[in-house]
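To begin, one chain is listed below as structure tokens, in the form predicted on its own.
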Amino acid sequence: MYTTAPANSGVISYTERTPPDMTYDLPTVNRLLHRLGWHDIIERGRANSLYSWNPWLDPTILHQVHCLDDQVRYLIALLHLGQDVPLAHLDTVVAESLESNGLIARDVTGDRWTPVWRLTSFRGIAGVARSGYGHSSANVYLGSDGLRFTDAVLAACPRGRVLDVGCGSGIASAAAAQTAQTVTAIDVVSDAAEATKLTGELNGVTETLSASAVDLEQFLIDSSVDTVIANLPGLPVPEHISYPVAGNGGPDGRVLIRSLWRKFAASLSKMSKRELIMRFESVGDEFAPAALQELQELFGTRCDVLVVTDAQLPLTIRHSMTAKNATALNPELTNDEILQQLHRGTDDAKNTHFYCATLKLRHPGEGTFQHIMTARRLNIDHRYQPAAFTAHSSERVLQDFLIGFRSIPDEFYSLGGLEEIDLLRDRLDDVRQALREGQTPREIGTELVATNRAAHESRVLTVALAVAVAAQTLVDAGDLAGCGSYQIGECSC
């Protein structure tokens, strides 16, 4: 499925770093998981929420799901929310059975249980990661990406044999081990082949499903692929910064993106038949991510190309949640002096905006080339103006407002974002008054965390970004002229 590269390629060899052999053995964790209803639980909750992407609830699900005895209300607790458990509260069949297979511990006092993973489901998918991000550089991490490009992964039902380039959590191997012959999942991080194997047995797909630890900047794909499906890193993060391998995507974000684009084009003929779907990120200008340019120059003449542009949002709030994450891994330095380092390395005019897209790619093609932007597109620094007088109700625009941040990034809600919407919720005629004045969404978000001294700038942005979803409701809704940009669901080819 892939092949390390030959002495001759100049490209160094590696070692394969398989995670020590573990079989795993989970009948009563998945007969539980089904009776208790687990997906379900889990799936009306976050579709019952308004970050409607979120792997992870909010511990309030406890009291949503009021048909919840105690075994599923601590097992939620503590597999899904990562929270502590009393021993006492897990039936001991269910317990030991969790604890030797790794998925929890008993803590150091010995009288409550830890979570070792987090589970989770979508689509009827369980995926597990670890408990935490940020605080180690080799984490398992699952976010909102995750879930987008599983359900691009199921959405394909790929075929035959399917390449897994950086599988992380497993949850994408999983979806496509649903319809292919064979699944074969790398990843850098060797507790990531090892989530991955983990959640193929949750799943019952381990006779289709591989995953080991390979570095991936050193394989090739071998012309035995079908379908390649990769989900890489890419933030843009200077070398000298410590950040989580889960998103550190190089100084310019597409170091692993670019190399993977690379492989796969030298390793198509014109004979081959083979797709690639894809999950990535780039910086970029107002419009559209910069990463496209790069694409035509590999692919626009022997292959078909769809890339769906699905979040957008203002380059400065992106390095502030970078630069949150990396406090931990960098003592060293403060948050703001590790922001300015993250805007000095992007400090490009044209490079306003940070993108997350998915790509559909088939080769052979006719070179059909499509960007699809379905994303709102926010920019926390123009100014609007006065236009007709809308029909639509209070009601109207704020639930329309509400209804805007579904496709808002993980950033937004990382930074506290929740708050944010409840605080415009309350000022949204206030908002409407002062950009209907003239006030950019920065401006104004200044204005109403002004009276906290010691707010930092990332909450400036974070509510400023709220504003702009404000502004942009008001613009749809005839309240406000645009800032003259695409419309949603326009296409550039």
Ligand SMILES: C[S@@+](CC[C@H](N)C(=O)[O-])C[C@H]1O[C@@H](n2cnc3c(N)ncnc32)[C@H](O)[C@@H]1O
The other form holds:
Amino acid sequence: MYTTAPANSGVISYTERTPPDMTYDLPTVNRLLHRLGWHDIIERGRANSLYSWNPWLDPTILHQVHCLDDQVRYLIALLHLGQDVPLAHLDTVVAESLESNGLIARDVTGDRWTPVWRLTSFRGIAGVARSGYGHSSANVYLGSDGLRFTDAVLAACPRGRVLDVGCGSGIASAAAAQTAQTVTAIDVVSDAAEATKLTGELNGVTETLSASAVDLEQFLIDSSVDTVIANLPGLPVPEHISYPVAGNGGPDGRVLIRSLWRKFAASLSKMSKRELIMRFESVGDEFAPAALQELQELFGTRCDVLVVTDAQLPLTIRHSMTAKNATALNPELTNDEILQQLHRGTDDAKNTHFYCATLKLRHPGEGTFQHIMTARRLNIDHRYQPAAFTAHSSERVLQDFLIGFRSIPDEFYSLGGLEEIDLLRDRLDDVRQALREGQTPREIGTELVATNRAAHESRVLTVALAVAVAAQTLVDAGDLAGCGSYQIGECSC
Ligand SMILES: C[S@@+](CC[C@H](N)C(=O)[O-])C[C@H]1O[C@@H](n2cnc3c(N)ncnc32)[C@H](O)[C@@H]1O
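Output the structure of the form predicted together with this ligand; the preceding block shows the form predicted on its own.
Let us now look at the entire complex, which starts with that chain.
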């Protein structure tokens, strides 16, 4: 199920396992979810969390919403949190409808309901992912990038015929189906095509949305397509390292992204009016994603291109997370060996950072090319100095520090997250003092982790990133001088 490509091919291969075939009948489930206020509960839970793009809330949601009756509580535990629930706890009609539509199943003992799909909601649109993604061979992925992508698709209100390439859960396809005439969704994983059909059913858009298992590499963009939307895998993963197909972007991370850009460029004739809306990742230097140059070369003169880059993080942190995810899938390699291969794979002195961005491209255009950087530049190796004055109280700094986590790259939460925020919240005054004395976020992270538990490299990097957020907060508050979001020229790190 996972990817291994022949040496030096640069191509990402994928072997299919289970071709599913399911017909859905979901009116009972849909009516039930609306009656329970499902969308609202998930949305409010997310709004209360610092990790505001997370599709999957943590179990505290069950305590946050006081008015939940037991039936709703069990359904959230089962369908959203992916927990088993005793058979007797679910209403029989509801459970049978969920079971007959393949959303839940009886466990081996026959005593409990166990989730087959997990269900979430974003801006009122339901989306599913396989229960167990990342821990088993489940390949239908829905992560924070999927929600950011769905947000971009909703904002673009695509009309006419839409093609979604690499549809995954289908949540963005369902978003496009709100305004489009038709949405054709494809994914190399047949289970993803299945997820997209189920997502279409749950959102009542089956007449507009169709999904099938097709490999982008065997696919040509039809001349009748008005808008292409895509969020393809973009992580740099060397050949010989196995990695989930939803993340594996090939040796430089852009094999599939580049392939789609070339196909899109090839599909354009002088007469064609076509848009491309994408979420993409790219390595780059300290200032910008390397992919910008490719975009400029392919589309520079004939399209209007807008790229909004909303996340930048040191490449070493991205690699650390990739290695962590890959360890279970590559039992013959240690975490350090995987890390070494990842670093070797992107071994160009210019590739110091990893970027996530949204692209909006229109043909025909006047050749405008705009890159907007909204990401905070978080540097874990910078030495700061005390600034001339302290503008804010400790309480205000703490408040700003916590707000800063709403815009931190999503990778932070996958490596660690809330635990690191708590660690720092308690030590913010010490951290502030250490930064003023010239220690780097990485040095402070190493000390903080060492005093708390065994210093795993990935945990040190996560804490270091959190310290970098604290440092930026203090720079913005006028307490520290250093490399801030808009001080690129002054930064000597
Ligand atoms: C990062 S996930 C995004 C899924 C979904 N679009 C979203 O935003 O949540 C990338 C998706 O691309 C699919 N994919 C990977 N290689 C592909 C290929 N060669 N052709 C079509 N889809 C592919 C994966 O199976 C996965 O579902």
